[in-house]
Structures are given as C-alpha cells and as structure tokens.
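Only one chain is given next, in structure tokens, and it is the form predicted on its own.
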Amino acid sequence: MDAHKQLRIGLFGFGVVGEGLYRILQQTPSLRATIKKVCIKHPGKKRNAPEDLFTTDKFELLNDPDINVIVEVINETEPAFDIVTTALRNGKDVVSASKKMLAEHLPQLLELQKETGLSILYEAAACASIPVIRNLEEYYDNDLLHSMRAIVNGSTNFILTKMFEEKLDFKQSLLMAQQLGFAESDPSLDVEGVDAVNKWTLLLAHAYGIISDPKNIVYNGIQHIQAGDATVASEKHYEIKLVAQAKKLLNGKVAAFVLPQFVKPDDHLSFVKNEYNGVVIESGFADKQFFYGKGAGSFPTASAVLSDLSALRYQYRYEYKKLYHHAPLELTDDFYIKIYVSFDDWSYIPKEKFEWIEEWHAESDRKYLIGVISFKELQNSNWWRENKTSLILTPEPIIEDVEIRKLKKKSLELAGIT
C-alpha cells in the first residue's frame, strides 16, 4: 500500500469508538481515508450518520474487494477474532481495539500475519491515546529495557482517585465512574483487573518478546480495597494505584504482574489521576521516560485508530523485533515480593508462608500486616483473593534471591530476634 493510496474502510462497530472515528475522519480529509460500510448489530438504533452506510451483514464488508482495511471496534471476543482472521485471509489489513480478543489469540494472529504478509495494528487496545506499542516496537531494545510500570485502566484509576481525594468508599466511587461513562454497567472486567492484564499481555509481547496467555500472569483488581486501606496509605504518605509492571531480573528473566500498589508522592504514576493512563519505561541509557494521556473515551481511542490507519498508508507492520530478531525473554516466578495485606480474621492468613513479617496491626476490626513472601506462593494459591482480603504491593516490591538473605538477617535483627 503506497503512501498515496486511498484507504477504503469497512468498520465493525459504531459505539463510542466507532462513531468517534467516523467524526474524526470527516475532519481529516488529508488522510484520504473513507468509511465505505459499517457493520452493526442492532439496525433499529438511531445513529448520527446516513442510513445507507450501515448493514448487519458482515460479508458485505469482508467480501468487498474494494474495501482494503477492516477496522474492528466491537466488544465481543470471538466474533471479533472471526472478523479479524477472515479479513486477513481475504487480503485486507486490520486495525483493532479489542484487547481481550488480541491478548487471548495473539499466537494465532502472529501466525496469520506471517502467512498473509498483511498487517494488524492495535495501538488503541492499550492505553488508548498513548503511543506506547509503537514506541516499544521502534525505540527500546529488550537488552536495555530494565522495567516498565503502568496504569493501563482508566476506570479503576478514576475510582481510586475518588477514594483518595474525595474520601468516597469503593461503591460510591464506582457508581460515579458508571454515571460518567468511565465504567461499564458490568464493571467486573475493569475492577477485577482483567482488562489491565489483557493490555499488559500485549505490551509484554512488544517490550520483551514474551507471548503469554493472560491467565498465566498473576493479577488482581481493586475490588477488595477498603477505606481503611486508603487511610493506612495516607498515614504512610502513599496513594494506591492498580499498577501493571514488568522488570528484567539479574537472572535475565522477567517478573511481570498486575496488582494494586502503594505509590510514593514522587513516583511518576502518582500524577496519573482519574481516567488518565501513564507508562514509565526505564532503560539502560535513557533512564526513566514517562508517557501520559487519556486511557479511555471516544476521541482519545479513535485517535489511536487514526494513527494506525495513517501508518498503513506506508505499509507499516509490527515487526515483533524482540520475538523474532532477539532471543525472546521468559517470565519467572523465582523472586520475592513485599506486600501489605489487610483482613478481618488472622485465620485467613497463612503466616507460615511469609519469609518474615515487618509490621502487624491486630488491634482493630480490620487487621493488617506488611511482610515478604515468595511470588510462587501468590502464583499457586488464592487465599489473598478471598474472604475480602486486600493485598497491596509496597513501593519497591521485588526482592531477588541474592538480596533475600541479607534483608532477612537485617529484619530479624531489627525485630530483636537473633
């Protein structure tokens, strides 16, 4: 596809993002991209576009030889996968925003891209308006990429911001997020961390060449965080954020997870409020770089789709350099983490699984402790997700094996145990 070629688009979905793209394309004639047909599910709905633009027959788009790009912005995973794979096999490039579909089917999609030589771009699927995928593809060598930490879900960040700044409880904050359109009527994918881990799966592929099923990444959301946790955080001069993170360890493997975390006031992520997203990338020579922008909404998400469409004019494809041109890195669970855990009853907490416990507060109804535990224990158990237990990482949670002995000795000395 040369730089001057007209893009003729078949669009699936005319919700918040689809309509946003339609409006943006009307305002950017220089792109020379037009939507030829839009496939929708419910034909009776009133829409702000000419009626003859719409169809309920997907094959009107997928089998039209005049359409050379399929843009897919629907919410259902399996139909989206079917649309994308059919489009590629029919010789059409694809732009998608369906993070769940992409994360769950990435190996098949990689194979299909190899087979067809076509492109599937999905900048809009992670962090909406922030061009993080393209940056990871083009600018960071995985040998030099030390770590990546991010707030990738605007709904949970909005809820946590309200809990801290307006002292609302979780339910009130969630209701406000729903009223403003930042959270779905069924918010479970957001608040339980599923949306964040799907996005993180995609970013790990571009950062480190790691192709993982989202189910293999340890994650949790903010559903059990209580007002008392926010109070403890404030006393310690922290905030709580849902943070996706990955770090290359001394053994050359990568620790990666998505969990709530205490964040210090000087952390870049503490500046990320409400529905915004932020990504901090640390590399060998560039030190820390901070990307910040809106992580949801009609125009921010559609702007990322527009950027992908623009790139297709220049035959742009993701090269997956870290996967195909380097030795891809592997995930590991061979490290320790320092965690805060709050709970109602000591009997729910396997104290014997901790390497050591630095603080414990048992006098109030809601009890808590801060201690160090092996990551394997979290990977292989569920006690920390059950019985309203709240687990939050400390600000620098990862402790490698070489550090553990020194810290254990020091901790026992401080506790007066020799």
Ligand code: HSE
Given for the second form:
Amino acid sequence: MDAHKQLRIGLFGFGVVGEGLYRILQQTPSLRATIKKVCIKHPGKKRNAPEDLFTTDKFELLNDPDINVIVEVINETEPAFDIVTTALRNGKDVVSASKKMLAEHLPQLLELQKETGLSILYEAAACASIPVIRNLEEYYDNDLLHSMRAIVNGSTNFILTKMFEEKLDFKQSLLMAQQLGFAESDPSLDVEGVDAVNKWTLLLAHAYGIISDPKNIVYNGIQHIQAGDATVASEKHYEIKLVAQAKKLLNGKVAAFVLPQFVKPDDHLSFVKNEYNGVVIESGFADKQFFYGKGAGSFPTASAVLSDLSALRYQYRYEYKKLYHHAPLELTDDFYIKIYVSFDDWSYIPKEKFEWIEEWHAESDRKYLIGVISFKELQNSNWWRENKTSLILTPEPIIEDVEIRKLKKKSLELAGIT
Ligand code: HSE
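Please could you give me the other form, the form predicted in complex with this ligand, since above is the form predicted on its own?
Below is the whole assembly, all chains and molecules, this chain first.
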C-alpha cells in the first residue's frame, strides 16, 4: 500500500470505539481514509450515521475487494478472531482493539502474519491513547530493558481514584466507569484483572519477545480490596493501584505479574488518576521514562486506531523484533515477593509458607501481616484469593533468589530470633 493510496475501511463494531473512530475520521480528511461499510450485530439500534452505511452481513466487508483495511472493534472474542483471520486470509490489513482476542490468540496471529505478509496493528489494545506498543517494538533492545511497571486498566484506576479520593463506594464508582464508556461490557473483566493481564501479555511480547498464554501470568484485580486496606495505605502514605509489572532478574529471566500494589507518593504511577494509564520503563543508559495518557474512552481509544491506520499507509508492520531478531526472554517464578495480606481469620493464612513475617496486626476484626513468600507459592495456591483475603504488593516487592538467605538472616536477627 503506497503512502498516497486511499484507505477504504470495513469497520466491525459501532460501539464506544467504533463510533469514536467514525467521528474522528470525519475530522481528519487529510488521512484519506473512508469507512465504506460498518458491520453491526443489532440492526434495530438508533445510530448517528447514515443507515446505508450499516450491514449485518460480515461478508459484505470481508469479501469486498474494494475494502483494503478491516478495523475490528467488537466485544466478543471468538467472532473477533474469526473476522481478523478471515480478513488477513482475504488479503486485507487489520487494525484491532480486541485485547482479549489478541492476547489469547497471539501465537496463531503471529503465524498468520508470517504466512500472509499482511499487517495486524493493535495499538488501541493496550493503554489506549499511549503509543506504547510501537515504542516497545522500536526501542529498548532486550538486554537494555530492565523493567516495566504500568497501570493498564482505566476502569479499575478510575474506581480506585473515586473510592479513595472522593469517598464514593465501589458500586457507584463502577457505574460511573460504565456510563462513561470505560468499562468492558462484562465489567468483571476489568475488576478482576483479566483485562489488565491480557494487555500485559501483549506488552510482554513487544517488550521482551515473551509469548505467554495470559493464564500463565499471576494476576488479580481490585475485587478483594477492603476499606481497612485503604486505611493502612493512608497511614503509610501510600496509594493502592492495580499494577502490571515485569522485571528482568539476575538469572536473565523475567518476573511478570499483575497485582494490586502500595505505591509511594514519589512513584510516577501515583500521579496516574481516573481513567488515565501510565507506563514506567527503566532501561540501560536512558534510565527512567514515563508514558502517560488516557487509557480508556471513545476518542482516546479511537485515536490509537487512527494512528494505526495512518501507519498502514506506509506499510508499517510489527516486526516482533524482540522475538525474531533478538534472543527472546522467558518468564521465571524463581524469586520471592514481599506482600501485605489482610484477612478475617488467621486460619485462612498458611503462615508456615512465609520465609519471614515482618509485621502482624491482630488488634481489630480485620487482621493483616506483611511478609515475604516465594512467588511459586502464590502461583500454585489460591488461599490469597479466597475467604475475602486481600493481597497487596509492597512498594518494592521483588526479592531475587540470591538475596533471600542474606535478607532472611537479617530479618531474623532484627526480630531477635537467632
Ligand atoms: N475496559 C478497558 C479499561 C477499556 O478500562 O481500561 C480500555 O481498554
């Protein structure tokens, strides 16, 4: 596709993102991109666009030789996969925002891109308006990318902001996130951390060449956070955020997970409020960098789709450089983490599994401890997600395997145990 070529788009979905794109394209004639047809599921709905633009027949778009780009922004995972794979096989480039579909089917989509030589771009699928995928793809050689920490879900960040800064309750905050078009149509995907881990799967592929099933990454959402946790956080001058993180360890492998975390006031992520997202990258020589922008909502998400469309005009493709041109990295569970856990009853907590416990508070109904545990233990157990137990990472949670003995000795000495 040459830079002067007109993009003729077949659009799947006319919800928050699809309609946003339609409006944005009306305001950007210089892109020379027009939507030829929009495929929708429910024809009866009132829509602010000419009726003859719409169809319910997907093949009107997928088999139209005049359409050279398919933009897929629907909600359902398997139909979305069917649309993008058919589009690629039919010789059309694809722009998608379906993070769940992309994360769950990344291996097949990698193969199909190789096979067809066509492009599937999905900047809108992670951190919406922040151009993080293309940055990770083009910058940061594998050996230089030390760590990434990010807030990748706008709805949960919005809910936490409303609950802890404006003292709204959880239900009210979630309802607002839904009304503003931030939440997924099934909001449990946001609240329980599924959306965040899907996005993290995509970012791990572009950052480190790690291709992982999202199911293999330890994650949780904000559903178990209690008022008492917020009290502890504010006593310690922390905030609670849902943080996706990845860190290259001394063994050359990557620790990656998505869990709530106590964040210090001088952490860049504490600056990220409401539906905003933020990504902090630490790399050799460049040191720390912070990307910040709206992570959900109609125009911010559509703006990323627009930038993908614009990139297609100069034949941009993800090269998956970290996977194909560098030595791809692997995930590891060989490390320890320092966690805060609050709970109703001691019997829910396997105390013997902790390497050591630094603080415990049993004065009130809601009890809590801060201790160090092996990551493997979390990966292979469920006690920390059950019985209204709430697990929150401490600000610098990762302890490397090689450090654990020294630190354990020191902590036991401090406690007067040795
Ligand atoms: N539900 C998503 C979020 C939408 O809240 O971040 C943007 O991907």
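Residue numbers count along the first chain shown, from 1. Owing to the predicted nature of the structure, the values given are computational and were not obtained by experimental measurement. Note that the rigid core is defined as the largest set of C-alphas that superpose within 1.5 Å between two forms.
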Per-residue C-alpha change between the two forms, Glu184, threshold 2 Å, rigid core fit: yes
